[in-house]
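Below sits a lone chain in structure tokens, taken as the form predicted alone.
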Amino acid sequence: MSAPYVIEARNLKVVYNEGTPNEVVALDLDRDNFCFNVLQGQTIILTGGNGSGKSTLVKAIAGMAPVKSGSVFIHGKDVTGWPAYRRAKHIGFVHQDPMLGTCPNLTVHENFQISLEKPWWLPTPYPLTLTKGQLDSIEKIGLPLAEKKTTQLNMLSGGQRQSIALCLALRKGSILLLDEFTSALDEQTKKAVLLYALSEAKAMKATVIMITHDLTLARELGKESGNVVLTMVGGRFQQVMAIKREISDGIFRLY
């Protein structure tokens, strides 16, 4: 049988600079006894001040971050001892700095080459992975990487790297991890990337977990169905939190 959920973070804790003045508890979901679950094709929408824990987490999702206690389960398995590039098979993580997740010297094509784990140094490349919508798609947004395929990534614009790291990390049913990527884009551009990738993603039944600031944004998110929209204060569930102080002030009754 397989496991119900996509994701599961166990009671995780993560810590940063432990045992030194500078030591900051960035999640602590063992405090609740929480676990976060995902389902398979579901959009989480996570959002909170700075310094919530909403990096934090997907981070630890990914393997990018110390995980003091607690552990992390993709697809039923195990993980939490993976680094983050054994995960990487399940997950595509964009990140806010559209410097990060791409290979900056190599061309559009070889960076696409790798992330199918193909030789890109090869002399006759393999053909680009997008189909001709997704490419008709992304140029009505104003990113053309078609005629950019030969061209490498250093040298391309902050909006037009970070939607060819989205394209590279959108794959059929795998996990996306948006730690706020449209935050080095336009207003127009922003929302209509944000847009792109969503669609993409319910289409190929991916499972997304994406961060944004824009409290607005989020609650116009949050009507879809199927979307839930979480907000996170000092490395915790805020919603789990007002459950837990109903509780023990005696308001919450189960009947």
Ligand SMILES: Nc1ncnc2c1ncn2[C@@H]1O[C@H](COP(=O)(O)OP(=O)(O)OP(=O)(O)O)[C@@H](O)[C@H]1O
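Definition used throughout: the rigid core is the maximal C-alpha set that superposes within 1.5 Å between two forms. Numbering follows the first chain given and starts at 1. Not measured: the values here are computed from a predicted model. Compared with the form predicted in complex with this ligand:
- Put the two forms on the same core and the Cα of Leu185 is off by less than 2 Å between these two forms.
- Remark: with the core as the superposition reference, the CA shift of Gly81 between these two forms stays below 2 Å.
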Given for the second form:
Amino acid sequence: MSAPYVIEARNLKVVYNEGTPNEVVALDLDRDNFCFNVLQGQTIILTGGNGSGKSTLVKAIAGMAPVKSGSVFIHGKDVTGWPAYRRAKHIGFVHQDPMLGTCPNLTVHENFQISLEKPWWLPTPYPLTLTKGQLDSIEKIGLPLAEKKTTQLNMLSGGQRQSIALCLALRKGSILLLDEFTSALDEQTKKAVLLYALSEAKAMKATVIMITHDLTLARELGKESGNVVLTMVGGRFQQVMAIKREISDGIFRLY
Amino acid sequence: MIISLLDISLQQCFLYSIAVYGIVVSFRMMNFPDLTVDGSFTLGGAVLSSMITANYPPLIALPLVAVAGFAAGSATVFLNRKLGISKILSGILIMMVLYSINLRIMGKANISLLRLPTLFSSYDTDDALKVLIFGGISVVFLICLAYLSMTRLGLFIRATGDNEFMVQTQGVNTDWLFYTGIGVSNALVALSGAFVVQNQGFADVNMGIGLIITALAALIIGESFIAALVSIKKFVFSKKTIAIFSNTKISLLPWSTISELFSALTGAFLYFFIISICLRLGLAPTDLKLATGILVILGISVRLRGPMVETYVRGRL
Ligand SMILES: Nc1ncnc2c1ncn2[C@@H]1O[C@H](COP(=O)(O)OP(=O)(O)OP(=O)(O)O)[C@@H](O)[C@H]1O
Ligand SMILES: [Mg+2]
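May I ask for the structure of the form predicted in complex with this ligand now, the form predicted alone having been displayed?
Full assembly next; the chain just shown is listed first.
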């Protein structure tokens, strides 16, 4: 089977705290019999209100949510049963929570060393210099970090940590899941980081799913060819629901 | 008198410091409160003493001791990672299981090694030489662990203890890191037990009870001491020297871990020195645990707030 899609998420349903009084159906694409398919190099922009299931969808793709039914394919391979660390070889993930993507008690230098693609079990000293690409990315995100390599991450601000988390997540030829990755940044930095992330993604032909509450930005990005803006409501896609309603009205149009 | 006190506490501190390094690996590098060590300390002594009574040379017994300790640590990690039992309870369970296993290995509650060939039996009478040899052994272990913390493997062990989730998102199965780290930690503790047995001339099935408190006491005293030194150092070195230092590659080495290892060694010495002075001054041996408890409480509450140690240690105990 030829697999044109980088990500195929079929009929995903995610239920938190199943079987308890706190049960929440956070994602219910099963109801609409919906396949969430993304092409190589495509950028999907997800918007929607708080608690509408955006984070849950990308977490389910990355293997970090309790998927009840449905399946996830990456590069045509069924990864539904894979733990998160196995999928992480294809996926770079910047979380909404800036604290998740970095090690707080390790220095900036050590955090960058971890993200190098080398086996973890090497019993040889890690280098005391950063690669050119890493130095480049530090400069591009506009952080004055060149002199701060020995700073522990918990001494940086939340926004600085989130930018570093982005640098660590950018990997060649991968899928990029960006969950409100600029939420902690000031306007100016936000622009720089956003531009950097998107240009980097384009340069390595990465497939991007980006979550944002910035509707102007979403509209702007949506104008570019290949990009798609989707809105979520209550764990489903608004677009699909609209189409369904129109079908039941007997006036189905796809415009 | 002071000399003989020093001799005895130095001998003990060097042999026990290897166990304290093990605690540094589990409690500090991996952030894993591992209570298996009470059992694996005795396990080391049990394996060594029963092999020596079976006429194996001690140098062949030592690797086996390390393997046994590694296995004990792995068992705890297995309970925690695969069966979902909490870290503390996993450690307590394996510690308890090890009590029976140790009795099986030894065959009786106490094995005397008198007149049997141990690593140290030829220097039995020369206290100064023993101090030198034990010190050498301890320093070799310290250097090996400092080297480990500079390697990629050591970096990932520390990172896993710090933010396991982040390491997983980098595509690494952190289970292996826990097996490695806690295994190495318990291997160190078992080796320490094996050395102690050879020094004291007997193995006892109860010898490991309370080791975790002894080791933690030593570590915490050492950390407080080093933290105090660091804060004094700020007055000794000018800002300029510190600036020069912080711009060199040397500053990129994992100093927080290396200072933990030195804390372990100095703390072990301070602990055994204070305890032996207390004993000499007439403290009843039965009150030893009380004295240790007070030492730990003092060590934590009187800690001077050195910058490096403070941030590294905060919230970890
Ligand atoms: N760990 C969890 N345990 C229980 N319920 C959860 C958990 N995470 C999310 N939920 C629930 O799932 C629903 C969707 O949450 P999700 O995080 O996907 O929203 P979101 O669209 O990302 O919102 P936001 O814009 O605020 O980030 C919410 O109703 C939330 O209460
Ligand atoms: Mg969210």
